[in-house]
Structures are given as structure tokens and as C-alpha cells.
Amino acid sequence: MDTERLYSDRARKMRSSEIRELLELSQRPGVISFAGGLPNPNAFPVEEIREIVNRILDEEGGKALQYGPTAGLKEFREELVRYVGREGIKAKLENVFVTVGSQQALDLIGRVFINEGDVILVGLPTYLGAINAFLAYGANLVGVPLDENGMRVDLLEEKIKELRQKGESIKLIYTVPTFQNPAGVELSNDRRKRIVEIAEKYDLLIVEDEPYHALRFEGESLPSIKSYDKSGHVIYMATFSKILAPGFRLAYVVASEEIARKMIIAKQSVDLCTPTFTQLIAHYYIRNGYMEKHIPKIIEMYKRKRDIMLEAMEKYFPDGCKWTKPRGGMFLWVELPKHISTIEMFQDAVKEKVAYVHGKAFHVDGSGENTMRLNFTNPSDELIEEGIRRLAKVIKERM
């Protein structure tokens, strides 16, 4: 059968995630993987969840196993209103809805806002899941460089002016402001305020993707971009995958009532409803104070792992390599000398039984071939140093 003839134009644009394919190689026996963006299984609160599950099945079993509203359970959304309120985000029930992971939220944004050729402004580098979600709807992704303080908002405004002069249709700005995936950098407070001013000035949306906000190891917590939004220009997204359990596939969106309603309508044709069972578990977990006790334990574990990786890199990596020193999150970013391709080097690394994600995958302009992302949260403490030693050997051979 000629299936290619039958595919939609949108399906022809779809591409497999490079990270997913690399993960298959990184899961070979004996390979120490820094490739995946995986939380550590030891961070999952198994016993607490077991206790909550038993209680829910005893008290609300019928409800837990039934369909639910598309926007999410009312009591869970009410809890989320209080939860984001502690972050300075003023929201009502009508502003909040639940999604099956943040990736679904990104897809819904594509469905609702992106026409073929619309410009989406993203960081250089930026999250690969967002790149793939937006490209599937025909977006024209334009990169804005990052530095140690996150997206260069001065260059962002220059880029907007340039694109407007060319008659381009610009829809939104996508950013991961806190401990960015993949670079690990943090958007400064001044830039958070300024990006809202830019969005209001040019009447653009900001998609604020905040999966790592709670995973701060040091430094003062910064206000969300959404907390500066007075005109409904910011769509805020967050997830429980990094602080509770990724297997629950629970995330949420905070947006203006109009935008939230339109995205919920789009969601109706995707999944009808988010799983009721996992929402009840998360609701109980937050309401009864489990989350507040659990997050410090994750932070302690992940900070230790970050420190082990940074110390190993100082010990083993050759001169000419640069890397970020993130104050939280799950990743750090490595820049090698310009002549080294981390794409070509990957097979050498796998032979040495160590894996990473090459940086070009995160660049919408085709740059970044000498960069790579390393995840420090998933490997055991002992394997982090050994993995960095192996990786340093491969880099030295290339140099």
C-alpha cells in the first residue's frame, strides 16, 4: 500500500525525536547514560503514594476509576489555584486546566495558535519537545541566543522588529525561564519583567514552561513571568513529572479565561479527559502537605549529584571545554572546541559505554554541533564520576 500518499501534510512534517532514538542506544547494557531527562527513581514517594492509593480506592473508588471533566477535576483545579498562588500567580478556577503531561499542553498550543508559517521565537538552544510540537503545525521557529542569564531579551526585541519589517506573522515567544532545558541557565528577574513588556508592546503571547522551578539548589527563588502579566499575554505551564512521578502524566496550564476555554475545547478532541485517578492522588498529596516535605528530599539528592558531576568535570575534562553550573534543575550544558562534532563523537562515546545528547538537536538554526546536554539526576552517584571519566577520554581523543 502507498501509505505515503495517504498521509496528511501535517503527518509528513512529523519527525522522530532525536533524543528518543539516542535513548535506545544509551540503554545498552553497561552504558552510563547522561542522555535522558529522567528523574531518579529513588526520588519517587512510593510508600506515600501506596498509602494514598489505598485510601482513595476505599473512599472514592468509583470516582477514581470513572471518566472526568476535560478541564480536570474541580477539587484538583481549586488546589492548583492555591498552589500557583503561593508563586505569586493570581488565578481563578476558570484560568486553570489539567493536561496529560506538559507535552500535551505544547501540542494544544500548536493546535490553537499556529498556522502554517507563523513565527515562534525560541531560545538558542531550546527544549526539543517544544521544537517538535510546534514544527508539527508548520511553525517557522526563529532562535534567540541565550547567555548565563537566559534569553537575550534585547536581541529578542531586535528580532521581532526585523521580522515585522519583513511582514512575518509572529505569534508567540516560548521560554523555559528557570534552569532551562537544555542549558540549565536561569532568566534574570529584570529580563522576566522586560519580556512581558515586549509581549504587551508587540501583542504577542509568551509560553512560560516551568518544569524545574521547584528544583532550586541555591539562590533566591525568582517570580514567575506570569506573576508580572496583567493583560493575559502569558500562558503558564508546569508539571508534576519532576517533583512527584512522571508516570502520572500530570501537568497544568494557567492562562486567561478566553485562552483556557479555547484550549480545553481543543483538548476535547484529543483525550476527552485527563485520568481521574492520578489527579485524585496528586490532589491528596498536595492538600495533606506531602509535597512540601518531599521536595527538599529531591533537592538534597539532585544537588549532591550535580556537585559530583561538576567536580568530576573539573578533574577529568581537558582544557578548551566550557560548561554551565546550574543552580537547580536536571541538566548542564557543555561546549567543546568548535572543530569537534558531538554528533560524530556520539558513536565513540557509546563504544566507551557513556551517552549524552548532542546539542544540535536543541538548535533551530542548525548550530550547536560542538555542544551537548548532560543529565545528572538519573545516574547513581558512583556512576556519575565514572561516566564523566569515560566521556573525558573520548573528548581528549577527539581533541
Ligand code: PMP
Contents of the next structure:
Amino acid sequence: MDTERLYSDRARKMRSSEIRELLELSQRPGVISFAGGLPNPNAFPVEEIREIVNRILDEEGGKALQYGPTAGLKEFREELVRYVGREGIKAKLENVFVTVGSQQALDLIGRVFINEGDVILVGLPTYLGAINAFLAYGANLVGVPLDENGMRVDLLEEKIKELRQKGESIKLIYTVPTFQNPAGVELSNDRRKRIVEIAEKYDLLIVEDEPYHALRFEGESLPSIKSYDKSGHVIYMATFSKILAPGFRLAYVVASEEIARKMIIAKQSVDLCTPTFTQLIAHYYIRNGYMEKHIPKIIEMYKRKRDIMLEAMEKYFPDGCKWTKPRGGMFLWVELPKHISTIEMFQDAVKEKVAYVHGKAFHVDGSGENTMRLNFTNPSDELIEEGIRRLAKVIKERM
Ligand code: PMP
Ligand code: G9A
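The form predicted alone done, now the form predicted together with the ligand:
Once more the chain from above appears, this time first in line as the rest of the complex follows.
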């Protein structure tokens, strides 16, 4: 059968994710993986979840196993309104809805906002899952460089002016402000305010994707971009994947009532509703104070792992390599000398049984070939040091 002929134009634009493809390799025996952004399984509160699941099945089994509203269970959304309120986001019930992971929210944004050729401004580098979601809808992704304080909003504004002059249709700015995936950097408070001013001035949307906000090891927590938004230009999303369990596939969006309504209609055709069962579990988990007690434990574990990785890099990595020292999150970002391609080096790494994600995957302009992303949360403490030793050997050989 000639399936190629049958595919839609949209299907032709879909790209497979390097991260997803690396998952299989990462699970091979003996491989130490710094590739996928996976939480550590020891950070999953298995016993507490078991207890909560039994309770829910006893008390509201009929509801837990039933379809629910597309926007999410009302009591869970009410809880989320309070939850984001503590982060300075003023939301009403109509502004908040639940999605199957924030990955789904990114796809819904594509469905609702992107026409073929529309410009989306993203960080250089930026989250690969967002790149692929937006590309599938025909977006023209334009990169804006980052520095140690996150996206260069001065360059962002220049880019917007330049694109407008060329008559391009710019729709939105996508950003991961806190402990960015992949670079680990934080958008400074000044830039958070400024980016809202820019969105208002040019009438663009900001997508604020915040999976890592709660995973802060040090420094002061910064207000979300959404907390500066008075005009409905910011679509905020956060997920339970990194603070509870990615297997729940549970996230939420805060947006203007109008945008929320449109995205919920789009979601109706995707999956009717987010699983009711996991919403009830997460709701119970927050409402009864489990979350507050759980997050400090994850932070302690991940901070230790970051420190082990940084120490091992100091010890083993050759001169000429640079890396970020993130104050939270799950990733650090490495820059090798310009002549080294982390794509070509990957085969050597596989032979040494160590994996990473090459940096070009996160760059929409084809740059970043001498960079790579390392995840420090998934491997055990012992394997972090050993993996860095292996990686350093591979780098030295290439040098
Ligand atoms: N956005 C960012 C920036 C991420 O890092 C991730 C997961 N790595 C996601 C979205 C998707 O997360 P989930 O679908 O599990 O909520
Ligand atoms: O497993 C995934 O695809 C989620 C992790 C994303 C990442 O590694 O950035």
C-alpha cells in the first residue's frame, strides 16, 4: 500500500523526537543515561499513592473510573486555583483547565493558534518537545539567544521588529523561564516583567512553560511571568510530572477565559477528558498536605545529584569545556570546543555506554552542534560519577 500518498500534509511535517528515541537505548543494560529528562524513580511516593488509591476506590470509586468534564474535575480545578494563587497568579475557575501532561497543552496551542508559516519565537536552545509540537502545525520557529539570565529580551524585541517589517505573522513567544530545559538557566525578574510589556506592545501571546519552578535548590523564588500579566497575554502551564509522577500524565493551564474555552474545545476532540483517576489522586495529594512535605525531599535528592555531577565534571572534564551550574531543575548544559560535534561523538559515547542528548536537537537554527544536555536526576549517585568519567574519556579522545 502506498501510505506515503495517503498522509496528510500535517503528518509529513511531524518529526520524531531524539529524546523519545534515546529512551530505548538508555534502558539497555550497562548504559548510564544522562539523556531523557526523567525524574528519579526513588522520588515517586509509591506507598503514599497506594494508600490514597485505596481510599479513593473505597470512597469514590464510581467517580474515579468514570468519564469527567473536558476541563478537568471541578474540585481539582478549584484546588489548582488556590495552588497557583500561592505563586502570585490570580486565577478564577474559568481560567484553569487540566491536560494530559503539558505536552498536550503544547499541542493544543498548536491546534488553536498556529497557521502554516506563523512565527513562534523560542529560546536558542529550547525544549525539543515544544519544537516538534509547533513544527507539526507548520510553525516557522525563530530562535532568540539566551544568556545566563535566560532569553535575551532585548534581542527578542529586535527580532519582533525585524519580522514585522518583513510582514511576517508572529503569534507567540514560547519560554521556559525557570531552570530552562535544556540550558538550566533562569529568566531574571526584570526580564519577566519586560517580556510581558513586549507581548502587550506587539500584541503577542507568551506561553510560559513551568515544569521546574518548584525544584529550586538555592536562591530566591522568582514571580511567574503570568503574575505580571494584566491583559490575558500569558498562557501559563505547569505539570505534575516532575514533582509527583510523569506516569500520571497530569498538567494544567492558566489562561484568559476566552483562550481557555477555545483550548478546551480543541481538547474535546483529542481525548474527551483527562483521566479522572489521576486527577483525584493528585487532588488528594495536594489537599492533604502531602505535596508540601514531598517536594523538599525531591529537592534534597536532586541537589545532591547536581553537586555530584558538577564535582565529577570538575574532576574529569578536560580544559576547554564549559558548563552551566543550575540552581534547580534537572539539567545542565555543556559547551565543548567548537570543532567537536556532539552528534558524531555520540557513537563513541554509546560504545562507552554513556548517553546524552546532543545540543543541536534543541536549536531551531541548526546551531549548537558542539553542545549537549545532561540530565542529573535519573541516574543513581554512584552512576553519575562513573558516567561523567566515561563521557570525559570520550570528549578527550575527540579533542
Ligand atoms: N515542557 C517542558 C519544558 C518539559 O521539560 C517537559 C518534560 N520534559 C514537558 C513540557 C512535558 O512534560 P509533561 O507532558 O510530562 O507534563
Ligand atoms: O520523556 C520525555 O520525553 C519527557 C522528557 C523530556 C526531556 O527530556 O526534555
